[in-house]
Every structure is written in C-alpha cells, then in structure tokens.
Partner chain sequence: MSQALTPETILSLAADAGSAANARKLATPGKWPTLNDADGVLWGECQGSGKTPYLTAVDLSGPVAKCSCPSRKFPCKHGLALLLLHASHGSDFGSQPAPESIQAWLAGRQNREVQKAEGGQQKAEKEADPAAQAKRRAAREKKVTAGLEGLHLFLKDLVRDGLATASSRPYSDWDTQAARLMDAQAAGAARRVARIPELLGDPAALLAHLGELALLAEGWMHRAGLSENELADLRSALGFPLDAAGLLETEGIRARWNVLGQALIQEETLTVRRQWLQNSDQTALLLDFAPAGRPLPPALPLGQSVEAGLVFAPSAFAQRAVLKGEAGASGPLTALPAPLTLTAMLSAHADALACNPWLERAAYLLGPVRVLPGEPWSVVDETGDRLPLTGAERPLLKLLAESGGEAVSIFGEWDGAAFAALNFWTGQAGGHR
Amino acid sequence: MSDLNMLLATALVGTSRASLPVHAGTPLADALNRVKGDGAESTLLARAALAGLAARAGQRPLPLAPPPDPAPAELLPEAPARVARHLIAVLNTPMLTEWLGLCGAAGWRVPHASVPDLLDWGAHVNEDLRATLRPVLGERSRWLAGFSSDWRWLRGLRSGEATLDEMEWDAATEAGREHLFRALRAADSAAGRAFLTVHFKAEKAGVRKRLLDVLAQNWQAEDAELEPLLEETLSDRSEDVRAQARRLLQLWPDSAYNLRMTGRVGSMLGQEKVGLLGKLTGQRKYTLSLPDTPDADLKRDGLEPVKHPAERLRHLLSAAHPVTLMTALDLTPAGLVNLAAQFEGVDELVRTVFASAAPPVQPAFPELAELLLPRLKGSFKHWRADLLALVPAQRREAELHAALRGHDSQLVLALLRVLPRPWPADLSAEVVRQLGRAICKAESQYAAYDKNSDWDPAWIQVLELAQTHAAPDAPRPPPLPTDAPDYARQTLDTLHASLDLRAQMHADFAAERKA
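Let's have the structure for this sequence by itself, in the form predicted together with the partner chain.
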C-alpha cells in the first residue's frame, strides 16, 4: 500500500477512531515517520502534504504506447505561397469554393497548416461543396481525418474503395443513414446502387424515403438499372415513398411506368375531323374519353378515379415524361403544347417539363420551354426563369439583359441563379452598374423593405451572388457621388473589394501556373 493510501485509511475513519499508520518499506517511510505535529490531526495533515507533494514530484511516465504511423508522402505539389496567401482571407467566405476550384484545376494541394480549418469547413457543408474540397486535400488530410470524429466525412471515400461499414449503418439514425448513403453514392455510384438493391426493402419508411431523395437529387442515366426495384416500390406501404418512386421512374423516358402513362393517354384520345384549312395548316383537334376496360395498375401509378376525361389527361400530362408522350403520340413539341392547351393542361405540362429535366436534358426541351414561355399565367409566371434555364444560352442572356434594363430584380435574380460562374464580362459590368443604380439612394439595409425604394431584397441577393459569380476583371462603373448615403457606398465598396480580391487570386494562380 502506498504511503498516501495508508494515511487515507486513517483519514477516512478519522483520527478519533484510528491511530496514525507506521510507514515502512517505501522510499518516503523514514521521512514520514519523522514528521510530528502538535496532535494526531496535524501530524496526519503534514504527512499527507509530504506524501502528496512527493507523488506530484515523483510522477512517472505512463506505460509505453506506439505512436501512430507517420502520414504517407504527398502525391501532389503544395499550392505556392503566392496563391496560398489568399486562403486566410477567403476561408469561411463564399469565395472559398472558387479558390478551391482554381487550386484543384492547377493540380495543387492545400498547405498542411490549413488542413484542419478546411476539414472543419467540409464537416459543415453539403456534398457538392465537399466535392470542390476533396481534390485539393492531399494525403496528409486523409491521414489526419482518421484522428477526429468530426472529419469522418473524408474517410473511406476514395473512388473505387467505397464500402459501407455495416456496424456504422446499424448504429446510424435516419439522417445518419442518408448521410452514409450519400457519401457512398458520391464515391462510387455503382456501389450505391448495389447497396440499395440489397438493403432498401429492409429499411423503415423514413429511411426508404430519404434514400430515394438522395437518388432524386443527382439522378444519373445509369440509375435506370434500378427500374425493377423502383417498380416494386410503387406498391410500397408508404405514400411518400411511392410518390418519390413515381417521380424517379418519370425521369427515364423508356421506363415501363412512362410507357404505361403514355399508353393511357393514347387510349383516351380520338381525333376530330378538321376542315380543309385545318388540314393545310396541320392542325389537330382531339376528343377525349375514358377507356371502358379496367386498368389494374391505375392505383399503383398514383392515379385516382375521375369523372371527367380532361381531369385524367391533365394528371397524365403531369406524370409522364414529355419525350415519351411525343414519341408515343407522334407529336412535335408544338403539337404537345397544343394538346395540353386544348384541355387546359399547360400548367401540368410546365410542371412535367421541370420534373423530367434531370440531366441529360432531352433535345426537345429547349423548344418545348420556348413554346411554354408565352403561355405561363397566374402563379406559374414565377417559373419563367426556370423555363429560361432550358432555352439556349444566347436567348437566356438576351432575356437577362432585357430584365436588367427593365429593373426586374426578381427575374434578374432568378436568371442569374442558374447561370454558371464566372458570368460574361459585359453581363457582369451591367449587373454591377444596375446594382449601383438601385442602391444609390438606400440609407440602410431596411431601405430594401420600403415600397418606394429601388433597392429590394432581390437586389440584395443579386449583390451577394455578384460577389462570387461576376467576372472579377469586368469594367466597373464610376463610384457613387460623394453625397450618396454611407450604406450605399460601403455596400458597393465591399462588392468591389471582393471582386478585387478575386481578380488578384486569378492573376496569382495564372502567374504561378505559368511559372
């Protein structure tokens, strides 16, 4: 027993009940026995002080443990100091992804000192942003990620090596399983599909829905392999899961689901006779009737019984792939739009165009979108920008310039959102100029909520977008007059500072790549 424990045995019961121990056989025994105070209590306390101090001073190292294997050698060169200096300024700002993209394109990795900050950032952002980070992290980061649970997102995700840890899967919550599947799919989409085929049916409804959501967020042509599973899922117990399965099957023009849908449309349609003029102009007029034969798959495919044939047609228009419809009914895009218009189904057609616009976008879509644009009405006018995202780029830019000239901030914002960065120089210059025009009288951020102000919440979002998406070297408008409100001047100064920083960043990357 150690000296301190011997003293403790007495101290626990108290000196009124136990006598002081006699120390023997320890290096401190003699010294302790010599300590005498004015009474048992003082002696015990003084000896405890000595034994405690000796324990503190005589601390021994812990038993041997092997240090971790050192980090493997890096395969990529480190980003040069000239470009790495920007990292501290753009960290945790929206400009970081641009820096990461430039670094990845140059084939460099981030300096080791920045790795923990970037791994932290990766832990808090979505998979798309992580995809910009992964290529520049290097071997050191993958090694380091093994030492912190916060950085698990980076582990085991190298292409071709992706596997799901069954134990981790079993222990995960619904959200955790979604995360694991998303990571697996990002690393190896084939492994993701194989996993789904085996595990999908055994999961709870909440998880099944989440797994299908992950598929829907980045649908790939190869996912058509999952058709048998998705067909089976049309009979799932959960309506949420069934609905998501239908949406996924709709994305693939050749799916049996789409063929069933278009078959139904075909069986409902008849053609009215048209006059000579109609024949000459290629017009068709349709009649509608509900088929007499019962349809066993109706409920599985999400269709409810209806009284009016037009109601059924509208539902079918919103649930079938437009390309499958055109092929099956031998219709041009204009013919399809006319059919929809005849039975007040344009809104449904718009909806179905968006629902099936997953890549690869079908060649007929630009024409279809162009034809639908003038037919948008009511609340569907909000979808104008989304439809414009499908038309050829030139047409879209012309629309954007027109919206800028017309000060239509909502449409400008919606169109800019779908424009990849960096924006063309002339467009960037025009956006910055219009921002200056809109903000020049704003006294504070609250001006955006004033009905009489040119500055509105949409412009604020355009400004935020311009910081990261505008071409940094685009010509700048002259500064605001000196009597402009401080808020306006500072807001524009901040925008210009961001653009300057990005311009410098691009110049430094270009110079170093040349070197």
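Please supply the corresponding structure for the form predicted on its own (the preceding block corresponds to the form predicted together with the partner chain).
So it's only the chain below, everything else dropped.
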C-alpha cells in the first residue's frame, strides 16, 4: 500500500481508533516517519500534505510533443506599408471587404501582424465575406489556423479543392455543415452536386433545408442534373424541405415539375370567341374549368384541392416558370400578363417572375417586368425594385434618379442595394446631396421616427450604404446651411470622412501598383 493510501485508511478510521502508520519500504518512508505534530491529528495531516506534494511534484516530466512543422514559404508578396496602414482603420468595419478586394486584385497578401485579427473576423462572418479574405491570407495564415479551433474555417476547404473532410463534416453543427457545403460548392460546383447526391438523404431535416437553401441562393444551369434528387424530395417528411425542392424545380424551365404545372393550366383553359377589337389587339378571352380526372401528383406538387377554377389558376401561376407557361400555351409576355389579369392573378405572376429570375435571366423577363410594373397595387408595390432589377440598366437608372428627385427613400434604398460598388460619380453625388436635404433639419437620430420628418429609417440605411458604395471621388455637395443642427452636420461629416478615407485608400493602391 502506498504511503498516501495508508494515511487515508487511518483518517477514515480516525486517530482515536487507529494508531499512525509506520512507513517502510518507500522512498518517502523515512521523511514521513520524522514528521511530528502537536497531536495525532496534526501529525496525520502534516504527513498527508508531504505525501500529496510528493505525488504531484515528484513525477517524471512527460515527454515533449514534437515541434510543429515550420510555416511554409509565402507565395505572394506582402502588401506595401502604404496600403497596409489603412487596414488598421477599416478592420471590423464595412469598408474592410473593399480593402481586401483591392489587395486581392493587386496580388498581395496581408501583413503577418494582421493575420490573427483577420482570422478572428473570418470566424464570425458568412462564407461570402470569407471569400474576400481567403485569397489574401497567405500560407502562414493557413499554417497558423491549425493551432486554434476558432480558425477551423480556414483549415477546411480552399479555392480549388473539391473534397470535404468526413470527420469535420460529422463533427459540424447544422450551420457548420451549411458553411462546409457552401465552400465546396464555391470551389467546385460539380463536386458539390456529387456530394449532395450521396449525403442529402442521410441528413436531418434542418440540414437538408440548409443545403437546398445554398442551391437556391446561387442556382446554376448545371444543377438541373439534380432533378431526380429534387423530384424524390417532393415526398420528404419535412414540409419546409418539400417547399424548397419545389422552388428549385421551378427555376429550371424544362423540369418535369414545370411541365406538370403547365399541363394543368392547359387542361383548364378554353377560349371565347373574340370580336373585331379583340382580333385587332390580339387579346384572347379565356374560360376556365376544373378537370374531371383526379390528379395523383397534386398534393406532392404542393397544390391543395379548390372549388373555383380561378383559384387553381392563381396557384399554378405562382408555381410554374413563366417561360414554360408561355411556351406551352403559345403566349407572348403580354398574353401571359393578360391571362393573369383576367383572373386576378397578377400578384401571383409577379411573385413567380421574381422567384424564377435566377441567372441566366430568360430573355422574356425584361418585357414581363415592364408589363407588370404598372399593375403593381397594394402590398405588392414593394416588389417594384425587384421587377426593376430585371429591366435594362438605363431604364433602372432613370427610375432611380426619379426616385431620388421624388424623395422616395424606400425605392431609392431598394434600387441602390442591387447596384454594384462603386456607384457612378454622378449618382453618388446626387445620393449625397439628397441625404443632406433629408437630414438638414433633423435634431437627432430619433428624428427618423418622427412622422413629420424627412429623415426616415430608409434614409439612414441609404447613408450606411453610401459610406461603402458611393464613388469615393464623387464631388461633394455644398455645405449645409449655417442653421443646420449639429447632428445633421456630424452625420454628413462622418459620411465625408468615410469617402475621404476610401479615396485615399484607392489612390494609395493605384500608386503602389504602378510603382
């Protein structure tokens, strides 16, 4: 029995019932026997303290782990100090992605001293933002990421890789699996489709929904090869998963799902005879009737039984791809809009045009959007910006300038959000000028919630967008009036400071790239 166990046995019995043990045959025996206290209890405690200390401190040191391999040599040159100085100012701000984009375009990497902060930033943003960071991190960053679980996102898939670590996939949360699949799809979409085909059915409903969400966010024409999987998913146990599968199948005009939908429309339609005016205008008048034959795929395709033919038609208009409808029914864009209008289905057609407008956008969509814009009513007016995203750029820019002149902050915000950065200089100057006009009399940020104020929450979001998207060299408008509140001055000064910083940043990058 060890010295410590002997002392423990005596303590359990009690010194009043057992005498202190005599230690022998151990390296610590003589030292323990020499320990004396004021009584049996204190002697026992003192000896236990010595034995415990020896047990902790008297162990042989564990063998050292082998040192890690040194970081590999860098393949990219470091960003020059002239541009790297801006990184400190823009770190953890919306301007960081612009700096990263300029750095990547120049073929440079971030300085080593900034790597830990950027790895921390990458751990808390989505994969789209990480995509701006990955190209400029360099080899040492990837080596360093192996020493922290928080930086695991960089140790995973890199651009050009086409496999996923099965152990990492198994250990990942639902959100983590979404990120891993998103990175795989960004690196190699074909590998992403192959991975989905193998793993999709075995995942939980939450993961299945997330994986389909990734497909929906960047649908590609080649994804049509997933149709058998998506068709099978129409019978999934989860309604959320089934609904997302239907939305994906709707994106492919030639899918069996769309053909079933248009077949149902065709079986309902009849044509009335038209008079001379109808023949001259080319407009058709339709009749509707529900088919007598039961439809076995009705519920599987997300349709419920209805009593009125017009209600069924509206459901079909919102579920079928517009191009498939026009092809199957031999309709022009105007003919499809007139059909929808005749049976009060314009709202449903607007919804399906927006839902089906995945790249590449079909040639008929700009005309459909133009025809539907004047028909937007009620709650569907907020779809105006989405429809304008489908029309030619010149038409959209004219609408944006009209919205700025009319101080329509909601439409201005919606249209500006879809414009790539940086905005044209003339548009940037007009946005800044209108921001100054809107905020001119605002006493504080809370003025945005005053119903009589020109400064509303939409303008606040336009202001935030302008800080990162307006052309940094755009001409500045005249200063605010002398009686403008301090809040108005400070707010516009902040905007100008952001634009000045970005202008200097662009100038420094341009100068260093020429050097």
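Positions refer to the first chain, counted from 1. Basically, rigid core = biggest C-alpha set you can superpose within 1.5 Å across the two forms. This structure is a prediction, so every number in the text was calculated from the model and none was measured.
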property: C-alpha of P68 moved at least 2 Å between these two forms on rigid core; result: no
property: Rigid core superposed: W169 CA moves 2 Å or more between these two forms; result: yes
